[in-house]
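Here's a solo chain for you in structure tokens, the form predicted alone.
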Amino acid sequence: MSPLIELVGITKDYGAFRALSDVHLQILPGCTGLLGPNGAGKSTLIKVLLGLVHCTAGHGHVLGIPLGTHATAIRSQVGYMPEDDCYIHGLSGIETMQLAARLTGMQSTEAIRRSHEILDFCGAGQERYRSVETYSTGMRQKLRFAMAIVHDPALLILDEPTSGLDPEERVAMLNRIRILTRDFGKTVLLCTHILPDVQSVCSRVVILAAGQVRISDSLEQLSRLPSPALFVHFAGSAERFHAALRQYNLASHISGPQQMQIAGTAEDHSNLIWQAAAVSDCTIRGLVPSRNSLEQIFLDAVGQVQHAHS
């Protein structure tokens, strides 16, 4: 797959402060999570991609369009959902959508048709005719998302799209993102602090820390442990189960209440694990390959930078 975004040696300085430092990055088709602590450079990276700030050094392209002198061309093909409100007081939801559509070059009739179509997709009902300043947080999030996709862009950059949403609306927003990537072939760069959202819809993850790319890989690859292991959820005595596993020469440790991590693969050790469970009078309720959690991956990546600067 060819990258839709490719950055080579991107550096951005604000005076004496270096926000991005020698960033090399490729964003492939699909949904990629952009993670990082506050001050990591995520907002600056987004501004670079949209052509809102000029790089101090480096080069790259977005959707095949070079960064620098073609910012308008890039923005015409990208849908951007900012974290902060971006509506005009006095306009209704449908009027705001029409304005966003017309700004992309749509004719008036097509703009109103497309605006209603996208608001329907986003679950907006009759509230589209109300003034935007009367909207709840969730409704404003829907409107910002709708404005980002009204012109059918190939690439979406979504900044905290589920922030402030209740659980039901959060699930609905993630489902829309999933539909756009799976059914309509959109590429999404999802910038968020909510790690479960990334695990829910993203196939790849980029972690920034101190203006540098610390990790850029698939979630599947990152989740693999250096050595294979099995996670076992069971009912019974952990001490007896642990002792029985040792009798069968299986390396293990108790990882939580009625949870055990055992070195090796199911192909090699599943029969022995079941035998140890029977001997110790335990019932196995789950047996799956162990994975690194995204939270631990994130903490390790950020911790490496903090340790290097300490």
The other form holds:
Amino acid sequence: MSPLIELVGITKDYGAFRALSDVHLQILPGCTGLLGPNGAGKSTLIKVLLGLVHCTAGHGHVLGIPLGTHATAIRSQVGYMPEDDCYIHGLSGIETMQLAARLTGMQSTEAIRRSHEILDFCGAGQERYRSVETYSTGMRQKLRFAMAIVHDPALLILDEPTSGLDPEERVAMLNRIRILTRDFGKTVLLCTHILPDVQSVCSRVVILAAGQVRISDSLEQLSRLPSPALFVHFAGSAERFHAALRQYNLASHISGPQQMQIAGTAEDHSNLIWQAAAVSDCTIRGLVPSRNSLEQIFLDAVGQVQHAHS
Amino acid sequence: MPIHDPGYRTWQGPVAPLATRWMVIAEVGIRRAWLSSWLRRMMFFAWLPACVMGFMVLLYEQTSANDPSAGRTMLGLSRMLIDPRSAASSSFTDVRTALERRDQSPESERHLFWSALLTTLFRRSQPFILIPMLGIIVPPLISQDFRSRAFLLYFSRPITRLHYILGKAACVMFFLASVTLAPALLLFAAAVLLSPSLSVLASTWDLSLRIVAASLTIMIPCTCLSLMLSSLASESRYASFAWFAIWIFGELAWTTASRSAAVGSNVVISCLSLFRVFSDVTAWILDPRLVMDDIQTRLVLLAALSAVSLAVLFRRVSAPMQI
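What would you give as the form predicted in complex with its partner chain, now that the form predicted alone is on the page?
Now the full complex is given, and it begins with the chain already shown.
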């Protein structure tokens, strides 16, 4: 798979402040999560991708179009959903959509038709005829998402698409992203602080910290532990179970209430674990290969940077 | 929910050229501004002087030079439009002269009469409409985009700062043209059609070009200045206040300064009031006989005002992206 976004040595300075530092990045087709703490450079990276700011050093391309000189060509193929609450004063939802469509070059009547079609897809009802100022947070999110996809872009950059949404709307929004990625081959760059959202829809993740790419890999690869381990969910006395495992020479530690992490693979040790459970009078409710959580991966990546700075 | 929900569908269709995107911004701006009932009222009043002048042209062209009642009516209407004691009193004198001599040299007096009417339109009536009109429609144009962060919606689309500014400027120019260029050109067209023969065009054709030049002289600096003020504040009322302050305090400064100096001989004092500068320059453009000292200074002032305003405007529009 050839990358849709490729950045080589991108550096961006705002005066004396370095927002991005020697960023090398490849975004492959599919859904990629862009994570990072506040001030990590995510917004600057998005602005560089959209050609809204020029990078101080480095080069790259988005959808095969070189950065810098062809910003409008890039933006005509990219849909961007900003995080900030932004709207055009005095316009209704459908008028705002129509404006967004026409700014990407659609003819007037086609823009109206397409706007209705996309608002239907986004689950917007009759409120589309109301002024945007009267919209709830959730409705504004939907509208911004609808504006991002109205011109059927190949690449979607979504900045916090689920923030401020109720659980039902959040699931619906993630479903829409999933549909666009899976059924229509869109490439999505999902920038969010909500890690379960990334785990839910993304196949790859990029973690940015202090203006540098700390991690860029598939979630599958990242969630693997350096040494294999098993995660056991059990019912019974943790101390007795732990002691029984020690008798069978199995290294283990209690990772939570009724939870135990045991070194090794299921093929080698599952029989011994069952025996230890029987001896200690515990019931095993779950036995799965242990994986790194995205939260842990994120904290490790950000922690390394903080440690280096201190 | 829709009756038939086809879900997401891909889209492929003709795309308008990039160079035309500013028109979309202009169209939206015009439609939003037109929602103001104040603007619609102003537009109605903006056309009244041109209608009165059209009636004067009708009388001039369709009545005999010896008809005393027609002459009296035209002079009365002129007095209503032009204060004979004001700085624009030369237009009133021109109208009276044209009426007195129209049977002796109809061609030259016709030109004098028409240009006097047009000068009156540009110097006397339209500024009092366009200043409050721009004070209502322009301040929210950019400042509201800053406040509601709408620039993210614009600039994440395939448009540039130039398209954005061009679109906003076109919106302002549309309304400015509707109260300056359009009534003046229509008055000229009406005058040609009401005259005895289309051959009058041979002696008056230059007026149409003068109208365009005078209109542009007003439209370009006013558009640049008002948009710059709008871009300087995120609260449109501050931009509105600054707009009116420029005109009012300029005029007050001119009045105060002119009491202690001979205005005609001091171009610096004349330049204190933007209103006077526009008035002098449009009169100079529309009246071919008018010789005005230091007109270059006023023209340079307007050009500099436009250039500086544009430079600030470009800088302000790109500022939110640099954060």
